[in-house]
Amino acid sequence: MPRSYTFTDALCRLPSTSIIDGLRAVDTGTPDLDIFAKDHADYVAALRSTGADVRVLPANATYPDSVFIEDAALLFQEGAIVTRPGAPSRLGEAADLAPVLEDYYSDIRWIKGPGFLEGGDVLVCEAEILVGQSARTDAAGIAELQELVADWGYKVREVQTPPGVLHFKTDCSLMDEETVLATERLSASGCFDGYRVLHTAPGEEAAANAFRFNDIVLMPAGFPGTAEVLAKAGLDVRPIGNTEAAKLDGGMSCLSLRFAPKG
């Protein structure tokens, strides 16, 4: 089964009362926390709807983006990666989530720096693993993650997150095997050649953060062009609303982590 979208299992955060305070590039307004939490259990529940095993952690008000959790960690069948994230602000999740990832993992590793890296620059195919170079994630971060997956047989390509791009995952997400869902922007940068490529419709650049997710595909509510390529391309779409994670620059994928790891 492919490895990049067969998940049995998915760890989450609930957003915490100190979200106000946290990361954007340009304040769009305050998150209202009770639109958040309900399009949190909304996004649970279609995690769940594939019966997979969703398993939701307490709000952590210590630090205010924990609730994307994708950008902690990267979780394969064969084992964990603790990553270093690029923000300050964000460097203590990491090592506070670890602790949970032991219930899951035996081997358990890390990115001990110089570099930097987030998950949401990391896109995890088939035959190699994209990674994206940007303001949270550098040269030295993805060089350590090469050396850490080597021997679990995944390679590495650096890419390049287009300039003003948050991540590199804002721009794009994989579908399945042979293709993914993407920016023209990000597109035009060749980074996607060998791959059949889904562009998100005109004007809705903010739906390329979509995640292939066993049988389903999240994504953002209020793209219907977007939805409609999707649909048509036989993906089985499921909006879900994300006005309040968008204010922090956050999109679907960065709200979980999804697994199935070994034995």
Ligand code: CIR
Contents of the next structure:
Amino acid sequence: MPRSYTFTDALCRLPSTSIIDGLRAVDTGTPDLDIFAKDHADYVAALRSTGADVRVLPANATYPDSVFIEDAALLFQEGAIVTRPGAPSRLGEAADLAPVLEDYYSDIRWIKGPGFLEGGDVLVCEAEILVGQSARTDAAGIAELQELVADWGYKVREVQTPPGVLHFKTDCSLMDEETVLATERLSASGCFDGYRVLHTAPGEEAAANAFRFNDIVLMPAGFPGTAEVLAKAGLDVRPIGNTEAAKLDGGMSCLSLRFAPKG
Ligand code: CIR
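Show the same protein again, this time as the form predicted together with the named molecule rather than the form predicted on its own.
The next block holds the full complex; its first chain is the one shown before.
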């Protein structure tokens, strides 16, 4: 089974009441915690429907953005990487999560800096790891990641997150070993040359942050054109409400860490 989308486990974190103080590029309204909690429960249920063991951590009000757990760690079969988020208000989130990772991994490595890296900029493909430089992830952080995963056999390729886009994966996701879903503005950079690229439907760029989890694809609800593109490609699409996370620039992948530790 392909390691890039075959998972036995996932970690999620409940949204906190402090979510209203979460980071956002543009204020499009205050997130409604009740709606967020319901969408989050649907999300967890979809992951569990594949047979995965999904652990839901308690809300952590100290870090308003901690529901977006993907940014704080990178989890591989061989071990875990604790990241170094580039957003000052999120820096402590990674260290806070580290003790939980010890329940699953004996080999835990840290991005120590001075560079920064957030999980949202990291697309783990079958043969390589693409990492987008962004306002949150810099060249030094990417170089440190490259050193940390080299002896696990992973190749890291540095790419660019489009200007004004929060994370590399805001604009793309992996569908299978050779197929990505991406916005036109991202694929135009040539970063997916050699891959089969499915494009988000016109005006549906926000649908690009989907992800493959075993036999299903979680994508934000409300993007029928892109859902049809994926269904036509033979993928089993599960739309999940994302209106509240979207107010904080968050999408599907941000809400979980997906992994299959070697044991
Ligand atoms: C932030 O700006 O850090 C959060 N409000 C959203 C993080 C989304 N995470 C992700 O795309 N991986």
